[in-house]
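Take a look at this one chain, the form predicted alone, written out in structure tokens.
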Amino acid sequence: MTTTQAPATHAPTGTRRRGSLEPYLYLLPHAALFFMFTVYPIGYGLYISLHRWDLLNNTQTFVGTEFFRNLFTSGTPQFEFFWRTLWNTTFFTLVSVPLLVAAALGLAALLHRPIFGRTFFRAVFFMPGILTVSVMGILWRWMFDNQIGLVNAARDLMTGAPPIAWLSTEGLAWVPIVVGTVWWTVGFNMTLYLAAMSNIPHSLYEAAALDGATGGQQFRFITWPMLTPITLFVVITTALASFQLFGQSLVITNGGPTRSTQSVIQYITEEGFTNSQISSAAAMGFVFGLMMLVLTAAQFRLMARDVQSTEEK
């Protein structure tokens, strides 16, 4: 007995094309604006880097590699206040990260139980992440001020001390700083820990109650491993943030005193448009961009690890 096979059909020439087009045509809004608003600007900026650019001249001469030389040629301006605004920067991401990651857990651990007035105080720690930089900056340097700063009027009333010069003093001057970004950045993290821990199966501890295990122990070896993704998460985008520290010290301290709390963006902002020296400050943008671009891609991998470790436990 034969059997027939039905003959192939095809789909016309044009309808293949118009489906082969169409998923490129839904991505077409969206690679315009990353290339209008992403592409071009860091192709333009590298370009301004190899020139020594000036606005009142039309002709730009080509420069090549000079302004990044200079920021790795031991006694010009921009290789002492770079790197020095680095430190800074780094020192202030350094202090902050584990305090912004410790306090939003701590703060999570505490609002998620069932606790009278929970939802209020989960406000009342959201509520200063919705204040603009200007606002939470000047409001820290009114607190700390060397001579009518809340701290100091209650040093004075409590143990008559005198008043601390905060702002004009090294190293006394990232007190406002960190202490204010933490105040205001710490409300982000704790919704996100909350989240989380919304989302860790109520089973698991009452399996480990149980077997007779504390709330510690239900925090280290419960609580704690199931956070690690949002750990992950929390940990670079608050380095990152941290890195790009500029409004803080602008305000509060203006970068004093001498240049101890001026951040990196700071003083490359400072060196654009202060100073007018547009292509150094391009080249110096490039080479912290490099830098972010490899501490994300070292914090994802280290921090990857630990995850997939977890995983697999």
Contents of the next structure:
Amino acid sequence: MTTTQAPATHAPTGTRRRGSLEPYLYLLPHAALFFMFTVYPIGYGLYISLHRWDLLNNTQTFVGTEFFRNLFTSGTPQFEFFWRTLWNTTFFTLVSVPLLVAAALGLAALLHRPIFGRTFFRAVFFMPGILTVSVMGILWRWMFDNQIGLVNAARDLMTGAPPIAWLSTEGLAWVPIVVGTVWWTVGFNMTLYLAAMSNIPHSLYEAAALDGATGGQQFRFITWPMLTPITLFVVITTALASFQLFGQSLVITNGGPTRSTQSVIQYITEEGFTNSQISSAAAMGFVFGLMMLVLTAAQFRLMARDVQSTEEK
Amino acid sequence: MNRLARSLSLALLLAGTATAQKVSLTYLHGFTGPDRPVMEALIKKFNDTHPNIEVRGQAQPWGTTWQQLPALVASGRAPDVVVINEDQITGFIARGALTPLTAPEMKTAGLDKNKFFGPLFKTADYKGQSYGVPISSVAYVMFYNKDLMKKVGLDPTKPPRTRAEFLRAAQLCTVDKSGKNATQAGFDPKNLDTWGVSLYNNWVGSRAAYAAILQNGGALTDRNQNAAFNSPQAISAVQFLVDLVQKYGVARPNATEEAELAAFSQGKVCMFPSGQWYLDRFESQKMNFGVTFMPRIGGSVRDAAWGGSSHLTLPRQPASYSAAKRRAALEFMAWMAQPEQNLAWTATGSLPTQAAVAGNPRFETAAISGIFDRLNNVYATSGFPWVGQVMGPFDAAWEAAYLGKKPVAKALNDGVAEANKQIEQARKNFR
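Let me have the form predicted in complex with the partner chain next, following on from the form predicted alone.
Next comes the full complex, and the chain you just saw is listed first.
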């Protein structure tokens, strides 16, 4: 009796009243913070990028799109260095993302199986991620030092080959940065893959085994397709993180030799705080941010189609 | 309860009477490391001996101060006294963030520029006016290994002073694995056992090039404050450094600061030019080393080495700012710069700022006193508002020249071209 009555008298009036204000009250704290720390700074940043902005000047001259135009006018330092450092960052992303995804998947596949010392190895691979970028950077700078690095010492010991100038040869200077980054962050992606793997129903593998599928076939036709959504997530987050390369190249090579490993974020920081060109740095920040937005959207659409099609199967 | 109430009211009363005459100053500085307790002890000492002034020190990282100071000045809430370093100070002066210290003010406060090492006070000068009082100083020096020098037949009590002496010492020190030195026939520069001098590619390494350029009569900027480190004097000075690697083989190519530091610590290098801040490290290793001023490797025009310094400054304040505060701030600055305080400050590893301190008996047996005869020749990268725009390309030019990626003249010309493009844009900020 009560069960039929209570909703009948209570629910409609109750929900209608609540519908007016309460959800907004729940949203208010987040909305306030969102406006304060996201919307307002973006607006202010845009304002700065359109003015010759210096707090110490009484007038902030409006310059329109001058700082944006600089980025597309050949001959300006901004044009030269922005695109060069953007290419550096892109190169880093193209090299590091496949490595970070493949290594994470490989490690997860190994450590998902009930091998001896599984928890220990999971911890070992995850552990470097808790280091700060400065610790990690100094470590890899030392490892690859031209003269006193462990890598060159090991080469000498094993092959007697002369030392390689890793840190001061263009191109080679990427090796410590990429290797260091993979060592540093692969554990996080591995953990994501491990979690996703434990969610795959065991019955699928049993059925496949009954049909005579080999381990490789099981991976190819069950594990990999079932992991597509997490792969989408891992690829996007890793690519975004790689595009934000900053600390690793700053500490390991300081962007050198001759700016060949300088990341776009490092250049924006240099323009803003070393050269005191805040407006120019803000403009670069917007252009770079916009690129990331487009890239993420494109990647998302491409891979979301993949996820859908596998789920339909 | 009763006692608490009584002491509380007493405290309030005291505070009330005190604020009636007491001037309270806020003092912002970036000494956040092991130098922080030394600075705080000095502040306490000042407060204890100056009943009418209360200085409240606040330590925060330098970078934070550089970012906040413009906003604080613009909003009229700047601290009363701020410490600013040599690479930032001219930028803040040119943007109007600081106020000049007038001659009468300096006189009243008892500040005599002539007592300080000359270039040090000039670091904070701009367009004929002084803006800062130097209280801390570091410099590029040359460490040398006495044992190694003796071994190759050099007199360790007479470190080189001229280019010829320097080159000879470096050549004698550079010995290959078969025992032949760089002056002998059959010397194999590919298999070095010990070598003459440490050069390397980062910003610390590029300060050797800076010293060499000044020694040869060159400069970083011209009188219009445009970059000018590609003058014939500069090219010739830097060429000599690069020749040490490429022609004479007495310095290693592709070296990093860490590798050279380790090599010097292990007794493989005779001469290690670097920041005086490594003193502690070599002292704690019980090495038999000496410290001397940078020899005149770039040329014979003058002695010169790079130095950094920290200056007490008075930021721009709103029109309503009290004159008593400014007087008190000047008194504090003058007191802090006095020999007694400066001597206490040298415990942090800073160099003396004035001859009166350098002559203190405490330094008689100290290794660092090896550079004291030429402290008047330490030059900061200062005097132009765009230090970042000049030093970035300069460091890059040194890197390219040292690593052999570009010929010296091209490296320096490219650096100057880049710096001047950046300066042209930065100029629009100053009107």
